[in-house]
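First, one chain by itself: the form predicted alone, in structure tokens.
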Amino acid sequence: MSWAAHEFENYFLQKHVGLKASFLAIALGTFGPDLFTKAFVYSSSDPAHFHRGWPGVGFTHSFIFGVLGAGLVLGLTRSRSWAMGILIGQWAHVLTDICDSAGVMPFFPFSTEPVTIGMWKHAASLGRYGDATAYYSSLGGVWDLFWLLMLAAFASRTLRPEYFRNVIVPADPRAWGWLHRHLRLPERGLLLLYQGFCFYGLGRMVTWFLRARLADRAPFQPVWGGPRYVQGNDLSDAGPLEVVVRTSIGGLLFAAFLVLCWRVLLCRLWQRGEDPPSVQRGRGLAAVFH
């Protein structure tokens, strides 16, 4: 799992998709796999298996979960930008969570084999605070820092007012218009809300890292598979070759299923869908809401 990288990823992804996807939908997509399940993980008798395995809620960390979510949103709202955002955000979350020792089932239900690179340990069995301490005592904290630096180096312009005005709002005028009217927020208030995702991630990263160092006094061990003082949660008993074979078969079946879904249903929903209206650049919120 990632404690802050998902927040930083949102801006990096938005920079590359521009007007094609809603930022709010990308954010919801990245939060989606943990949004309704994380509260129950720490009270489970086997947190890692419940969170990422099957039986459990591991299906939320699969590619098909993003496809279903995007298809549902497209069918209900006809918004292509929201469907794209949900799919992109959820898939980004899945790929990020491959890094910890529990891994994910990317091609569920066609394969329930967890895929992981074991970069750091999934430590939900230690409870919320122990999990955070273990994460920020390992390469997990370095991973968050890496995405913060990626944002600063390659996507910092996405935090600027003009980018918000010319790209973020036009890509999703209905949602930002609703927030503008119902929360009575001026453009500056909406901009702060948009930028707040970044500062929320930064605050989480700094606070949890300091807690791990100063309050829990846990050793900082940024080594592959660390931290050493935590017992890892590996959900698979298969060897490397078995993992490759099972995952490959699952991937092929998932690809075939995706093609079938596109031809039978998703293509029709996409054709019925609508792109956000074209908005003249540089005119701010007034061009969208009035």
Contents of the next structure:
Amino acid sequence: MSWAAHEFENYFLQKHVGLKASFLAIALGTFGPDLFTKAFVYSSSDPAHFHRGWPGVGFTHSFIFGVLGAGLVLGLTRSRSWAMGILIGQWAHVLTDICDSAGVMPFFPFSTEPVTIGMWKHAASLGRYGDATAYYSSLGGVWDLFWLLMLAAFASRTLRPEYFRNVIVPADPRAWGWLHRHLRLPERGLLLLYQGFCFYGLGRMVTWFLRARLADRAPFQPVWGGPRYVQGNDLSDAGPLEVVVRTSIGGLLFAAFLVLCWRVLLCRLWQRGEDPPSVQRGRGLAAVFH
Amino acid sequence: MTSGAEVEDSREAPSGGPSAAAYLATLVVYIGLGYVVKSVVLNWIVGPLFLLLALYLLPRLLGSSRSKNPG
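For comparison with the form predicted alone, provide the form predicted in complex with its partner chain.
Let us now look at the entire complex, which starts with that chain.
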């Protein structure tokens, strides 16, 4: 699993979608796969399988879970920016978690084959704190740093007050207006709430890294498949070719299912949906990216 | 009203925003607290709200308590 990368990605994604997706929805979509399951993962007898496999809650780390969440939000709220945000955030989480050794089932239920590049070990079997220590002793910590640098280099303007005022609020005026009214927060407070996700990512990245080095004295092993002191927990014995074939078939079936869903239901929900006044949404990719 | 206009109406003078030093100090405090009491601050609820708490809500609370008890 990834840790702070999930927070940094939000701003990077926001930069590319601009007014066309709600930041709060992207953040919720990014939290989504782990939001209600993580506590149970650590108390499970087989955490990696429970977290990412089937049977288990591995379906939360699949593309279809994001489609269902976005469809539900679109149906209930009619907000296209929220539906788009949920979808983008959840899919980004799924793609990011391909990097650890447990992997994800992106095309569940059409393929239950875990897809992984095994960059670092999924270490939930060590408990929450052991997991954090292992993550920040492996390439996982480097992955977080990479996303922080990407954010600093290419999307730092998304953290500025002008961006918040000109893009973030107009992309989702209902939610920010609601927070303003009910929490009695002026723009300055709302800005801090917006920047808080980046702050949290940076804070926990540094803190867990320091704890791993100074308190737990875990060896720092930023090598492929590290850290070596954690036992392997691959969920599948399949070879690379088998994984490619099964995943490709799953991907084709998922794409066909998505087209069917769009024609039968999602298209109607989308047409019934609403955009904030300042959003000019095009067709195709222009409906998502600016 | 559900537009962003009300958020815009609540704008304050640019000079009223936290300085870079305030952000840095808050980060240092967060890291220090996280190191000592990890379960309290290193979670999905307190973590994202910490900046708002430290740089807006707490100063506002202290300011209002000072104005109530000027002595």
